[in-house]
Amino acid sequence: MIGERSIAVIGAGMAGLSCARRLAAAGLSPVIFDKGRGVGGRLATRRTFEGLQFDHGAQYVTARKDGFRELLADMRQAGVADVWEDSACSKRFVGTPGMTALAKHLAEGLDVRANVKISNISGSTAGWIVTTGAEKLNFQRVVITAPAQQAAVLLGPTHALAADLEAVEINPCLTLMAAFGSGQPEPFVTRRDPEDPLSWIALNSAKPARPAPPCWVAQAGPKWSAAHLEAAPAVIAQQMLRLLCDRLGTDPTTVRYAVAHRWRYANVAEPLGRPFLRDETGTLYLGGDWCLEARVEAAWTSGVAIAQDMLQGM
C-alpha cells in the first residue's frame, strides 16, 4: 500500500495533470502514470536532429472561462506560453518553445512516471490494484484520463461504467509533419477547410519562439483519417505529402522531411455530456476532453472538476 490516501492518475495529458496539480495543492501526493516518454499527450512537439520542430497534436489553445484564462496568463508570465497571431488575426495561445511546454509547466513538482503502461485496473478490499507489467500497486483512489475507448479496455466490458464509455465517439486524426528546401511557397500561415481531406494546414515555424526552418503541419479530416487509419505510416506520409504539396504549390522533389503520426483517438465527436464519470464507490474517476468537447480547455475543466469532487468527498 503506497499510502492511506494514495491516488493514481492514469494519463499525463492536460486532464491528468490539471487534476493532479489541484490535488497536490490540497496537500495530497498523486502518482501520475503515462505510457509515453514524457508528459503532454496531444500537447505534443516533435523535434529532429536537423533542427526541425513540429507541434503534431493540439495546434493551439483558446480560453472561454476565467479559470483557464488565468492559467494561460500565468503560463505566459512564466515564459512557457505566448499569443500566436496567425493569418486570420485570431488570438490563440501556444506553448513556447513547443506545445509540450504547457504540460511540462503543469507537471513541475509532481510525481510523474513515464514509459509505464497500465495493463489492468481492478478493485480490491483496500481500494484499487493498478497493474504495470509484472508489478501490482495498491491505491485508494484512481483517476483515468485516457480516451474513453482505452479506459473501457482497462475496466472491462462488464464494468458499471462501460455503457457510458461506449456512448462516447472519438474521431481519429492523421497528421503529417513536413519540411521543404529553401525558396518554396508559403501561401498562408494557417488554412482550415473541413471539406478538404487536409482539414488543417499550418506553418508551424510561424508560431512564436520556433526555430527558423519552415516547418508545416497538416492534419487530415475525420473521414480521410478513418479511411486511411490502418495504412502504414510511410504510406500515409506519402499520400498526405502529395495533398500538401498541391495545396501549397510546392515542388514535391524538394521535400527534406515527411513523417506521419497516427492519433487513433483525437477529436471527440459525441461527448459524454458532463465533466467526468465516477463509480458507485466514489473512488474511481474517469475524465478528459471526451467528456465535454474537443478542446484543451475541456480537458482542463474535466481534470479540475474531478479533483474538486474528490476533495469534497474526503
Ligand SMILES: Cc1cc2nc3c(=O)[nH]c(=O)nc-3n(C[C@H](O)[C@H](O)[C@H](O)COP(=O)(O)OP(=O)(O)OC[C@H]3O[C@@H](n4cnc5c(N)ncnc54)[C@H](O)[C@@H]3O)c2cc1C
Given for the second form:
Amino acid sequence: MIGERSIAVIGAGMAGLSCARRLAAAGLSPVIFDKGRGVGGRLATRRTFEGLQFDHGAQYVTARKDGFRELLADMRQAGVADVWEDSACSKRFVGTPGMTALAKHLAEGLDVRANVKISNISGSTAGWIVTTGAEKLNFQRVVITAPAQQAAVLLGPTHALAADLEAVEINPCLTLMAAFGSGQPEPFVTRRDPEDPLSWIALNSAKPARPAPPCWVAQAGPKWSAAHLEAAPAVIAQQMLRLLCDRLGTDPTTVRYAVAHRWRYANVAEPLGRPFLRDETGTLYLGGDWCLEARVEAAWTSGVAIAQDMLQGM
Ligand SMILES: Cc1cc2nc3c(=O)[nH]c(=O)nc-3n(C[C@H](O)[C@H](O)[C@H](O)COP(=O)(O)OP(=O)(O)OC[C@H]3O[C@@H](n4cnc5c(N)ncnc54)[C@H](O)[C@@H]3O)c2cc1C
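Alternate state requested, the form predicted in complex with this ligand (shown: the form predicted on its own):
Now the full complex is given, and it begins with the chain already shown.
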C-alpha cells in the first residue's frame, strides 16, 4: 500500500510528466511508471558510440497557448531548450542538447520508475491495483498516458471507456537515422513533402547544441509507414536509405550509419476531441496527445487538464 492519496501515472512522456508536475506542485507525490529506459516517450534522442546524435521522435515543439509558451521560456532560461532558427515561419523550439532534455527537465524531482511496464490495472475496494511484472501495487488514483491503443490493452475490451479509445486513430511512422562520410551534399536543412514517401527530412545536426557530424532524420509518411510497418528494421533502413540518398543527392556507398525506428503509434489522425477521459469513479484518468492532436503541446495540455480536474475533485 503506497498511501491514502497515492497516484500512479503511467507514462513519462510530455502528458504524464506535465500531469505529475502539477500534482507535485500541489503537494502530492505521484509515482510515474514508464516501460522505457528513460523519460520522454516520443520526445526521443539517440546517441551513438561514434558521436552521432538524432532526435528520432518529435522534431521540434511549437507553442500556441500562453502556459506552454511560458514553460518553453522557462526551459530556455534553464538551458534545456532553444530556438531552432530555420526558414520556417513559426517559432520552433528544440530541447538542448536533444529533444529528451525537455522531458528530463520536467522529470526533475519526480519519482520516476523507468523500465517498469504496467501489465494490468484493475479496480478494487481499496482503489486500483497496478500490476508490474513483479508486483501488485495499490493506488487511490491512476492516470494512464500511454497511446490510446496501449491504454485500451490495460483497461481490457469490456471497460466502459473502451469504445472511446477504439474511436481514436493514430498513424505509424517509420523513421530513419542516417549519417554519411564527409563531403556529401546538404541541399536543405528541412524538407516537408506530404506527397513524398519521405514526408519529412531534417539535418538534425543543424539544430542548436548538437554535435558537429552531419546527421539526418527522415520520416516516412503514414501510407508508406503502414505498408512497410512489419518489415524487418534492417530492410526498412535499406529502403529508406535509398530514398534519402536520392533526395539528398548523396552517394549511398558513403553511408556510415543507417538505423530505422518503428513508431507504431506516432501521430494522431483521429483524436478523441476533448482533453482527457475520466471513469465513473472519478479516480481513473486517461490522457495524452491522442485526446487533442499530434503535437507535444497537445500532450502537455492533456496532462495539465487531468491534474487540474483531479485537484478540483480532492
Ligand atoms: C516520428 C514523430 C515525429 C513527431 N514530430 C513532432 C513534432 O515535430 N512536433 C510535435 O509537436 N510533435 C511531434 N510528434 C508528436 C509528439 O511526439 C507527441 O505528440 C508527444 O510526444 C506525445 O506525448 P505523450 O506523453 O502523449 O505520449 P508519449 O510520448 O508516447 O508517452 C507515453 C509513454 O507511455 C509509456 N507507456 C506506454 N505503455 C506503457 C505501459 N504499459 N507501462 C509503462 N509505460 C508505458 C511509453 O513508454 C511512453 O513513454 C512526433 C511524433 C513522432 C513519433
